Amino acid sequence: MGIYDQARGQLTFQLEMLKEALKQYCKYDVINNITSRIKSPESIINKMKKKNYGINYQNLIENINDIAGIRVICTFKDDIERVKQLIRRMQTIEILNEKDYIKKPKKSGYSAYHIIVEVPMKYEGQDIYVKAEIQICSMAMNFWSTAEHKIKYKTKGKLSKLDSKKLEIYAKIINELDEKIKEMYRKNIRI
């Protein structure tokens, strides 16, 4: 898990640098927050058995790409883009897959960019690739899936269809605040 660890300290100290020079060229915080985490063991193995892969080391490398995540939070949703276009041209890491939930939320209603990349590490003298996702959301996003996420943690999945319902109703709600929001602040702002 160390390794693992590394790749999510240095791919979020490479993100605050893009905040920050966001910050400096666009006069406003163009990412809000950015947070990371490590998947627990216990986690890593519940998705494997989900998906019916063996529980060896083999497959957890090759079949896990989001042990470190990265979540960068940006104020508006259209911040998104632009924050996408700037990870695609950093050098120092290799872009794998890319899945759009924004265009084509998930059925729960979630809705987030995620990039699959690998970033370079040292192990042992060894050049190696660690796997890494970075999920970017906007502020509205990121409330939405952490309240879904502790809704669904809290009944242990077992959430019933209505509640489902209205988790969906709800996110479609908050993605019409969040463009309604980004309209307001263009508009006043002329950019």
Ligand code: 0O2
Second form
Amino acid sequence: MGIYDQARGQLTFQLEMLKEALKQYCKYDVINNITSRIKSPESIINKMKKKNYGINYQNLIENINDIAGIRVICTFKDDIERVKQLIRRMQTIEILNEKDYIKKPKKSGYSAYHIIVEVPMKYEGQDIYVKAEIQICSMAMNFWSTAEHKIKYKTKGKLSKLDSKKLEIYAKIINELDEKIKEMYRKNIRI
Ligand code: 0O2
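I have the form predicted alone already, so could you send the form predicted in complex with the ligand?
Starting with the chain above, the whole complex follows.
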């Protein structure tokens, strides 16, 4: 896990620099916050079982892309596009895959833009590439997904159908508010 933690640290440092540069240029926190975590061994094993991968290191390295996970939380919804474009231009990482859960939210209501990247690292004198997942979302999306993660996502289907439905509806309401607040900001504050 040590090498994943180093990759997480390196990537977070680069994204923090991007956050500062954007703040200087745009005169507000385009990126409001950056959080990160290393997936717990229990959670890795659960995910491998769920996806029917044999539990071994090769499957872990090849198939589990989010052992190092970084969340880039933008102030307004349309900042996500700007941040996404800038991440794509970063010379220090290689992009492997992108998933747009903003254009097409998940059935649960989950919405964010995911980029799977490779971070070049040195390990025992050798060049290796460590995978990490960058989730880009708005503050509103982060609010919903953090709450939903605690209430439902990890409870393995124990939540009632009614409460699941309510969470889906709340995701839609939050998305509408996200859109309205962004429009109000862009209308009144010109940069
Ligand atoms: P945790 O606890 O956050 O680490 P893939 O191998 O990429 O095809 P994967 O990784 O399941 O399959 O892809 P997916 O669906 O894009 O999910 C990646 C991560 O997005 C999840 O990691 C969550 O962090 C987040 N996510 C996806 N769906 C939801 C959702 O409905 N609600 C919430 N709150 N978060 C979601 P983990 O490992 O599943 O969980």
